[in-house]
Amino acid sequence: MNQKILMEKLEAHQIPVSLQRIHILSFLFENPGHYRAEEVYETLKPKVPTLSKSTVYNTLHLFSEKGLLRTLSLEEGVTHYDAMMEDHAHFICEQCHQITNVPLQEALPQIDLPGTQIHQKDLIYRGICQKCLV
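Three-dimensional structure of the chain by itself (the form predicted alone):
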């Protein structure tokens, strides 16, 4: 993705621009998926030798906090980051643990819970993927 577009995305979400943030954002948008912070770090470390694990963790948390990424807590103690912000569901294979985006036929319904503020809606399907069934 063009560096200018990445800088504009960061600025639009009120995130100060840095070289590390541009690399992390570029990776996430050019490689759609559901990454753990460790995976982002291991992938980018050879390209960005000055990158630290704490920078990746802090940046992903900041991106999520500012609405640039979706966080998925699909298993206890493990957070995945998803750059697709449009409403969609996820299918998780119980054997290979692959996470797949599932388009929604309709938007997830709005609910009224007085005194609350909803930040994210998640719909998760679990089962065995086609590849593992073979």
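The block above covers the form predicted alone; next, return the form predicted in complex with a further copy of the same chain.
Next up is only this chain, free of partner chains and other molecules.
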């Protein structure tokens, strides 16, 4: 993705532009998936040798807060980030921990919690995937 578009995306979400942020954003949008901070760090480290882990953590947290990413708490103790912002569900295999996107045929149920603000809805299916069932 070209650098100009990435910068516009950052600015549209009121995030000051920086080199590291462009790299991280670029990776997430060009390689759709569900990444842990560690994976982002390991992948980008060769390209951006000075990159540090705290920057990756800071940046992913910031992006998520500004609505550029979706934060997924699917497994104990690990956070994944997903650049696909449209409503969709996730399936996670309890054995191999692989995460699959599941398109939604119907809208998620509305809930009635007076006086609350809803920011994100997550529908998660847990089980064993086809590969692991063999």
